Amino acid sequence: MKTTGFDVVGVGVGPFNLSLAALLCPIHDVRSRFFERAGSFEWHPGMMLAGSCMQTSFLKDLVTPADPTSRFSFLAYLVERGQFYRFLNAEYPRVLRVEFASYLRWVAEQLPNLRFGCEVREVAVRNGQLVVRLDNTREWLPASNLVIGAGLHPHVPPGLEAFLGRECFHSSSYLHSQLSVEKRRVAIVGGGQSSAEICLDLLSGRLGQAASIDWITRRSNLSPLDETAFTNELFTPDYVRSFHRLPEERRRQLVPQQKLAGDGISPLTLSQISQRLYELECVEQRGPVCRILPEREVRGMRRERAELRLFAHNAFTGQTEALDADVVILATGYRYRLPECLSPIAERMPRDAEGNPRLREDFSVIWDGAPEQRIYMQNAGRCSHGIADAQLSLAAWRSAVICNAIVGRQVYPVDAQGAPIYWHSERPPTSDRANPAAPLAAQALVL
């Protein structure tokens, strides 16, 4: 059986990628298809706590910041199934985390371009022409386009590795976890929107009554997520071209100093956190419930008997402490990971100072294959297009720009207008003119 090719072949299907699929889905003289291990689409599934919310508005879903008509929007997705009134009458601040994953897996199941149970295995150039092959066949697909979507990747502390399994784990993996905290010590290391779920998740009582929580996080304090006006001004098409124009070692000095632009805890959940330790260690007087231990960085980690001993340096006092676990979850985040099936190019793809690939302004890949054979990579631009890049807010956007590099024109808009904030003296070029975009190769695709 022979197989066919197409203009664009996706790696993965998550947001990111579920969004180009969408956009890209009434372009009828572009053939995509999107491939993922999966058996169906899931989204954070070990993380879909009750309560927990999104982090940004409902109207930068999928599609809606390129195309608001599309039938794929948040909004459409309310409406077909007879809830748009009883939304707006709840008058959430956030869309639910939960309802939003369902919103997902609602696209999912409606695109014809997507393929799941379907691993891209390797990538490579053959006779001139980029090429994928699959798990389910021996054949090489042609594909003039290539989109990595492939996702971030759990992250584990160095030297933590060895201690992971049912008493030391991924917050990831946390309602998977089939955990019991009933009179146990629980330590949680972290810092960000994950661990103070998780936190607040514990301290309901739903998986018993944990001994003592000890909180450890290198970070100062328990810092709120910034939404302010103009810092979310970060999250917009003119910063993050403006932030692409610099150079790269400006642009790394940058990310972090923006670190709770992105990366902090919604103050709703902080006061829900405060307000239950005062519940139970005021009004029912339990006692000291939960420990807050910031400026600790864990260093190590030993197994002594049946517990857990880690070692954390403070940088308030600058000693080194040990603390003591029956269960340990890390929320420490994710990172990014060049997928394995780039393997056979990945040394033709030039790298910046933190290993990743180096990428122009409409998120193609720089590297030494021809120019027509374009590879984009989704999430993997932190520090070329800013923190923005990991978030939902500008996923429309940038698969709105991705979308008019592969067609070679503009189908959706993609220049806002512009802020208040000059970034620069002036403001930057589009990315359709500054990245002109050759237009698709035509190719005869044989069956």
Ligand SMILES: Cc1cc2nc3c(=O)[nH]c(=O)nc-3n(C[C@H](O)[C@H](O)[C@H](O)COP(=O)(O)OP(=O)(O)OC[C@H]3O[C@@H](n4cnc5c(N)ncnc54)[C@H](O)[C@@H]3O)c2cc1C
The other form holds:
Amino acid sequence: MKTTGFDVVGVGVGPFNLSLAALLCPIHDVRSRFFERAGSFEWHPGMMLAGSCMQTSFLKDLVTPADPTSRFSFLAYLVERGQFYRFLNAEYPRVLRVEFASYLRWVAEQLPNLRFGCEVREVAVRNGQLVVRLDNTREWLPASNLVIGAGLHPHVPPGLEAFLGRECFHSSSYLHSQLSVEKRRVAIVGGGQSSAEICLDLLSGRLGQAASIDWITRRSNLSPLDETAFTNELFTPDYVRSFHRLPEERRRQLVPQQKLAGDGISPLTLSQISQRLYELECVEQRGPVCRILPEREVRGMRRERAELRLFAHNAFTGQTEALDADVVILATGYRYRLPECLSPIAERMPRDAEGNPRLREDFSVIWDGAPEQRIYMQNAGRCSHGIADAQLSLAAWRSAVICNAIVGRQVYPVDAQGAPIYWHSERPPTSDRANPAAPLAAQALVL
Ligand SMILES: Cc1cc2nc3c(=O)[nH]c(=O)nc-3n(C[C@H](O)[C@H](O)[C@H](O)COP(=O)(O)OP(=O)(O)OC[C@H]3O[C@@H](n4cnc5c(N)ncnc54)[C@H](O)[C@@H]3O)c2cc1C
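Having gone through the form predicted on its own, I am curious about the other one (the form predicted together with the named molecule); can you provide its structure?
Complete assembly follows, chain above in first position.
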């Protein structure tokens, strides 16, 4: 064990590195420290809308799938706050996002290995050692392992960046925008969950009565998140391992095909919007309140005096349409970008066809550093590990995989559990399962 530096340094404390920090906490011979630039734990504060629900079960919290006995579980949070029975009796189909954020903050407040208000500015190799430099120091901190959990970046469609400001902003800053929509024409761009929640919020009248709402999406309709049983198999360790074994090109083909498994609108939100529109337009007879405009791709924007004019290609009719708005909200998603702090070593990482670092099965980056200098990445493996990578569903499992790789032994169970779908003719290898499944080929012979 070294006397200076840490065995594990984490960059960023969002839910993913928070999960790893929680799983590392009981392992006393591993010294870890996670640095977060924000002054305290925050989870998507610009989208913490009252009434919004999680898209994942509370059992897929930071730790339970890896260690159901952990004191950092969602159930432990409920018990400690004395609200276990009330939570059950309230019978939420999904936990409120505000409550899950409160749970995450509760975990963050208990962990001794987190430091807030510290940005990691640079990662480098000095004298053969991985080191990081923080914003508040000139010193380099040695790290045997680095885990990047810096999150994704708000995506602004090309050509619209120049319009960003008070009247045109990304959904990630929706609640910070001090917005009033009273008698204003609002355009929402995007067809995922954020756009739906913003539409519902505008329809509530909380920010005033909009003169009109245009909800523009290039998707063919407002499509539901597919949460059915066999689609949910994509969010299992078995699938992630099977996916990682595929050639890169095949993986790249599969990701867009699986869009609605991870990036659709919750059926509950769709019903709420439909009902609210019925109330406003049919019961209260207010006339058209909101136009839903599918098949439209925004291809440009122009400022016309005080208003913004959007130009959209309508794939349904093949025509270009112009739409005027006073406020444009871009619910256009998030993208991976290599964190700035990795610039000093960025050239040493081979990239895939989309420019992402290549990740091994255990989420470590392939780079030309010494084999013992390991850099792990959370939320950077959409093309290497599949669509579950950006979701909470497998966060605890992935943290367990990284944790085991760092300590060099199986502290947490990570083996495939056996799935009903055989993506390959054989299941991914398991180590010590009591009842490993026979390869499909062998079963076929018996049949
Ligand atoms: C509104 C919203 C709701 C979502 N709801 C769900 C859901 O219900 N279920 C689900 O499965 N998924 C959900 N997701 C997707 C996913 O779970 C979240 O995006 C999640 O926050 C990703 O976690 P993360 O740790 O990768 O990144 P983030 O939460 O973005 O955290 C990254 C952190 O790293 C910090 N950071 C970055 N660079 C540095 C640096 N150099 N030094 C120090 N700190 C740094 C940032 O300040 C940030 O706090 C949701 C996403 C959004 C946008």
